[in-house]
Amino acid sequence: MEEKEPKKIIGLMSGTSCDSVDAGLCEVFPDFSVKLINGINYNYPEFVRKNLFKAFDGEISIKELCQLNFAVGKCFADAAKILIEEFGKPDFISSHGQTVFHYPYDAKIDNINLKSTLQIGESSVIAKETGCMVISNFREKDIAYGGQGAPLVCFADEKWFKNALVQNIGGISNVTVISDGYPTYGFDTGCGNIMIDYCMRKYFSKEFDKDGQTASEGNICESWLDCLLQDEYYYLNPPKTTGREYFSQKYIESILKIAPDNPKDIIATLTALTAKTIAQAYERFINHRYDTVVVGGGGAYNKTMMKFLKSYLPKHVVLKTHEDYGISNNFKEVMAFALLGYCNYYNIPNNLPSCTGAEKRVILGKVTPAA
């Protein structure tokens, strides 16, 4: 094998909330861990964001999506070559690209397993634009193997941190459990800010909510809470992956049906729900002790959430950001695909089928050359 050395890698991501293209510029060292060297948010144009959203809900035709698919290729790498004009070219790009669709079940038609995922971000549009070659597609070889394609960002977790409960907090929540004398496993919790960011844009006309301060302001409907925590993904025993495509909007619209009047009490009560289902995640599905939890992504950032959940956990337990560990709450996930892309480089398995569920440890990832 060739012998490791550090490579400056840009780590491009867009995850579940949408809301922009995190792009990091990262330095991924022979020991695995990754220094962020800098990054950016880049917002996707109105037509593309909007695009994305049709697809989310299953209202796009096939030549909108192969579109789409090239369109987002082009945000991913003008993204890129902000970071490429003031550092100069990394050795290679990472991109998680921006998920359409995650299919991760077992359904059989004539034999034929349909489980599957959609990542778009057309890597050759990236490659040429940036002249940099590209290694994107990571979820489909873990499902080829039998797992779920997710959470993949655990593999990143077990580098990076020592008996702890890593949790994100994006539009889905995702939790890695991380234990001396125990195997790493990881899963979706549940939803995230998907719904509180829906019904922030429905009722209040903003993207989401600032610091927890809507939450803040509104009552949590106990009788609500307790309905909403009934849905069945919340038993399901673990591998297990979630989406849009099952928190979607006709399900979102579905459950305000029978929510409070008040706005403020339902992004409350949704806020709730994140934090009241983690820490019912933990009592279900994790047997021993834990005395840590480290919250990244957008949720970390909202106090509310973050005080709500402080609150379902036992006392005992301590609750801390990446922040805390030297890691960007903003672009974890960012520098999680450029050491999976690092990985790949290398010819590194860089999945976790504890976490997963796949038959094996595999080299995820697919490369396409700058030119």
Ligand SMILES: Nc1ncnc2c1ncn2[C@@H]1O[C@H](COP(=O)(O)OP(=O)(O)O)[C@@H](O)[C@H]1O
Second form
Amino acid sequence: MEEKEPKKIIGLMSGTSCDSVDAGLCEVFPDFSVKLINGINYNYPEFVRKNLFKAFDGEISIKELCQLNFAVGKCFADAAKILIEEFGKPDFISSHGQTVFHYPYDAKIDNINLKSTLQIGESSVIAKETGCMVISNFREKDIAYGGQGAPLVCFADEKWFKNALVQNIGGISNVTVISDGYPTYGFDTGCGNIMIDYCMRKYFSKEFDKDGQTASEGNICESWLDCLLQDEYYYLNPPKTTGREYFSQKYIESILKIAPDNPKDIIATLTALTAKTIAQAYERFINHRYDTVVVGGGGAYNKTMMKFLKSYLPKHVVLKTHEDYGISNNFKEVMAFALLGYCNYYNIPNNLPSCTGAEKRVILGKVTPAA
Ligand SMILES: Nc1ncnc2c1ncn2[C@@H]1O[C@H](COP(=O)(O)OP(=O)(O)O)[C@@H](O)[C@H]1O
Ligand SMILES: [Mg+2]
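What would you give as the form predicted in complex with this ligand, now that the form predicted alone is on the page?
Next comes the full complex, and the chain you just saw is listed first.
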């Protein structure tokens, strides 16, 4: 096998929140550690963001989706170019792309599997605009091998953490369970910020609940919370993943029909829902003792969410954030995809079947040459 060397890689990612394209210049080392040199959040132009939300709701035409693939590719390239202007070209770019649809179910028609996922952000556009090789489209191969194509970040978590539950709270929430003597596994615990963001927009004309301020001013409506906790997703056994296809605008509007009157109470209750579903997922699906939970993603900045989570976890559990480990809450996923790209480059399998359900370890990612 080729001798591994450190590589400078720009990781590119936009999650289900669609809040920004995150771009991080990383140095990835042969021991799989990753150092973030610099990271930026690049906002999508309004028309791109608008069309992405239309796509999430299944309300765009194939023509618009086709155009959106190239437009998102250009946005990802523009985000990378900001870093390239300051730091020069990396060895290559590793791009997650923007998920527009994720269908992790074992449905079949005529014995043809319909399990699938779609990340857009055309890699040819990124390669052309930046002059860099691009590694992208990590999820598809895991699905081709029978997995759910997610969560992929577990692979990085296993390299970076020991004996901890690594909890991401992005648009969706997912956990990686890392424990000596057990295989690492992970799954989506449920909604993260999607419903909070939606209601902040609807009731307060704000993009999100900064620091959990609005939630802190409301009261949890216990009866509504109990009702929301009955959703069948929370009872499914892992491996399991979810997304905006499930926690859709339609879903949110339907639960709002029985919501409390005060919008602040709605935000407080949805914040409690995310925290409670995380704690319940641990109770239901983790069979050994754990002492540390490490939170990352935008939800780590929501003080009310963190307070609720702390209160729902067993007393002895220590709640930390990625920043306690020197890893940015904001750029952790970008760093993870830089690592997945590094592994692809060196032909190292980079999925964890215990997390995705794939039948074997395979090398995820497709290569678009620089020229
Ligand atoms: N300071 C903050 N206070 C509260 N919530 C925040 C803060 N910063 C980010 N968030 C939440 O985190 C979300 C983005 O998280 P992120 O980890 O980028 O998710 P994704 O991977 O889905 O894009 C935002 O939409 C917002 O709801
Ligand atoms: Mg984001």
